[in-house]
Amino acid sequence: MMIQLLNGVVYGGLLYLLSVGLVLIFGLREIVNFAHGALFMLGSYIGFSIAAAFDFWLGLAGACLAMTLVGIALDAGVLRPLRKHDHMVTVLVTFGILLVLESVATAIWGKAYRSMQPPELLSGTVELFGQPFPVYRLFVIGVSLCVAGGLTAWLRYSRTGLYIRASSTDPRTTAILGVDTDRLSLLVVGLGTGLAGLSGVVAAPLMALSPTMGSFILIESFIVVVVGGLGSFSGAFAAALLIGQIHNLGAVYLPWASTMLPFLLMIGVLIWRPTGFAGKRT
C-alpha cells in the first residue's frame, strides 16, 4: 500500500511540474495555454535527442534552455500581439500551435514510440517498506519538491516575485507605477515554458515518447489547475498530489473507473467550491 502511495506522489509530482507552468502563465497573462502539452512533448524530444548524443544531464539542461527560449519567442511573437484581442482568440491560436508542434515532431522524430533511459546514477532501486523502489522515481519527487520550494521562495521573497504578484493582481496599475510588465511577461512565459521542458525530460524515462504524448497529460494538468484554483501555486501543488493518488489508486482498485475519477473530482470541487481549493490567486 505504501509503495502505491509513493507511486501516486511520483505521478502527482509530474503533474505539478507541468501544471505549474500553466499556473504561471495564467496568473500573469490570464491565458489558458493549450499549447503547453505540445511544449512538454517538444521538451521531451529535445532532451531525448541531446541525451542520445551526449548524456541525460546535458539533455535535461539543453531542453530547459531551448524551451525557455521558445517561451520567450512565444510571448514576444504570439501572446503579446494578441493581448488586446478576446481571450478566446488566444485560446484558439494556442490550440493551433499545439497542432503545428505535433506535426513538426512527427516530421522530425516520426510517429513510432521512443523510450529514454534514466541516467546510470539513478537507474537502480532502493529497499522501501520491504520492497524495491526505483531510485529514479525518488528523483522525480525530489525535483518536484525543489521546484515547488524554489518558486514559492522566489515569488514571496524576491523583488521580481513581488512585481509578478502585483502584475497578476492589477497589471495596469503595476505598469503605471513603473514596472516593465512586458519584460515580466517574457520572464514568466519563458520560465513557464522552460518548466514544461523540464517536466518533459523528467517524465521521459517513465512514459513512451510520441507526438501526442502531451495531449493526454495536459487534460489532467488542466484539472489540477481548476481544482487547485486558477493562478494558485499552493492549490496546484495540493491538487496535483491528490489527483496523483486518485489516478494511481484508481488504476489499482477501480481500473474500470480510473479515467473518470479526476473528472468526477473536478465536478465535485466546482460544485462545492467554484474557485477551487485556494481561490483564484494567492
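Residue numbers count along the first chain shown, from 1. In this text, all values refer to a predicted model and were calculated from it rather than measured experimentally. Whichever C-alpha set is largest while still superposing within 1.5 Å between the two forms counts as the rigid core. First, how it differs from the form predicted in complex with its partner chain.
Superposition on the rigid core between the two forms places the CA atom of I176 2 Å or more away from its counterpart.
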Second form
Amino acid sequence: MMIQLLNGVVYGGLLYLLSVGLVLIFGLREIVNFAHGALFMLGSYIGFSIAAAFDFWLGLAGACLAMTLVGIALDAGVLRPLRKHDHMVTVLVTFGILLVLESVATAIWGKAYRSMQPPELLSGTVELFGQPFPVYRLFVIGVSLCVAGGLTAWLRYSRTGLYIRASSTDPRTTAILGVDTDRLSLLVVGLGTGLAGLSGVVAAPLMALSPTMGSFILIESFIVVVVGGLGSFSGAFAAALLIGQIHNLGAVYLPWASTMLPFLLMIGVLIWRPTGFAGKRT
Amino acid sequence: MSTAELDPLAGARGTSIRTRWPFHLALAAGVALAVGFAAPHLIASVLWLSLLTQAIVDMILATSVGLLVRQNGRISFGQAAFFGLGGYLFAVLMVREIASPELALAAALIGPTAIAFLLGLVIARIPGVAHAMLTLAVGQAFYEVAFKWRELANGDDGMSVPLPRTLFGVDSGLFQSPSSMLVICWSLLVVLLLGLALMARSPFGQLTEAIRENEERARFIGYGTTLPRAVIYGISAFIAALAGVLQTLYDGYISPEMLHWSLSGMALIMAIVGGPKVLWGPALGAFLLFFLEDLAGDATEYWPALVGGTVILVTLLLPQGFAGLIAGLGRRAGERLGWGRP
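Can you switch from the form predicted on its own and show the form predicted in complex with its partner chain instead?
Full assembly next; the chain just shown is listed first.
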C-alpha cells in the first residue's frame, strides 16, 4: 500500500513538472498549449540521443537547455505575433505545432518504440517498507520536489516572480502597470518549455519513447491544470499529487475504470467550481 | 473572435437581399442537389467517388462543430464523442439484434442528441478555456469506455458491422456503394445546411446569436439563456451522430478511434480553417483538409506536419478562414455591382 502511494507520488511529480509549465504559459499568454505534450516528447528524444552518445546527466542538461531555446523561439515566433488574436485561434495553432513536432520526431527517430536506461548511479533498488523500490523513482520524486520548492521560492521572493504571479492573476492590469509582459513571457515560456524537456528526460526511463508518447500525459496535465485552477501554481501542485494518486490507485484497485477516473474528477470539479480548486479565472 | 465580426451576414443584409433571400436559398440548395445527383454520372473513378463520400462525412462532422461556434460561441474539443456515439449505438444495437435496423438508426440519432442536450444544460454555463477542456474530458470519457469495454464492441480492436439486407425498405448495398452513398450523403449535407440557414434566420436562431453576443443582456430582456444553448448542443450532436452513422454504414466498421479527441481536434481545425462564421465554411474547410490530407498521405508519411503547417498558416494569414475570404470577396464584388448595402 505504501509502495502504491509512493508510485502515485512519482507519477504526480511528473505531472506537476509538465503542468506547471502549462500554468506558466497560461498565466502570461492565456492559452492552453496543446504542443506541450509534443515538447515533452521532443525533450525525451533529445535526452535519449545525447545520453546514448555521452551520458545521462549530459542528456538531462542538454535537453533542458535545448527545450528552453525552443520555448523562447516558440514565444517570439508564434505566441507573441498571435497575442492580439482570439486565444482559441492560438490554441489551434499550438495544435498545429503538435502535429508538426510529431512528424519531425517521426522523421528523425522513427516510429519504433525506444527505451532509455537510468544512469548507473540510480539503477539499483532500495528496501522501503519491506519491499524493493527502484532508486530511480526516488530520484523522480526528488527532482519534482526540488523544482516545486525552487519555483515556489523564486515566484514568492524575487521581483520577477512577483511580476509573474501578478500577470498570472491578471495579465492586462499587470501590463498596464508597466510590466513588460512580452519580455517576461520569453522567460516564462522558455522556462515552461524547459520544464517540459526536463520532465521528458526524467520520464524517459519509466516509459517507452515514441512520437505520440506525449498525448496521454498531456491530457492528464490539462486535467491537473483545470482541476487545480487555471493560472494557479499551488493548485496545480495539489491537483498533480491528487491525480497521480488516482491514476495509480485506480490502476491497482479499479483497473477497468482507472483511465476514466481523472476525467470524472475533472467533470465533477468543473461543474461544482468552474474555476477549479484555487483558480479565479475560467 | 471579436464579437462584432461574428455575424456572418453583416453587410449582406441589404434590402434587396433580405426580400429575396428565400429565393436565393432555394436556388442554391436546388443547384447543389442537382450537382450531387449528377456527380456519379460525371465522375468515372470509383476511388474518387469513395474519397468524395468520405470527405462529405467529414464535412457533416465539421458543420456540427461549426454550429456550436456560430450559434453558441463555444469551442468544443469533444465533438467526436457524439460522432462515435452515433456509430456505436447503431452498430451495437444492430449486432446484438436488440432493435430493428430502423429503430437502431433512430436511437443512434436521438441518443446522442438527448445526451448532448442534458450535458448542454450543465456545460453551457461554463465559458472559455474551462469549457473547451470540459468537452475534451467528456469526449475522452466516452473514448475510454469504448476502448476498455471489450464485451461492448471488441474494445481497442473495433468491430465490423454486418449491414441488414434492407434499411427503410431500401437495399442496404446502396449505403456501401460509393456512387449511391455519395448522393445520399451530399443530399443530407445540403438539407442540413438549408435547415441551419433557415434556423439562423428564425426567431430561435436570432435568440441564440443574441445570447452568444451578450448573455447578460439577453437575460435582462427576459430570455432564459441556458435552454437555447442546450438546444444548440443537441442539434449539433444530432448532426455529428448523423455523420457517425453514415460513416458506420459506409465502412461497415467501428473503432474507438471514432471517439478520440484527435478526431475532435481535426474537426475543429476543419471548421476554423474553413471559417465558422459563414454557414458553409466548416464544410469547405473539411473538404479542403480532407483532400490535402489525402494528397499529402499519398506523397509522404509526414502528412500531420503538412496539416499542422496549413493550420498555422491559415490561422495566421486568414483569421476568418477560407469562407470568410470568399464571402468578403463576394461582398466586395456585390457592392461594386450595386446590390450589397442599400
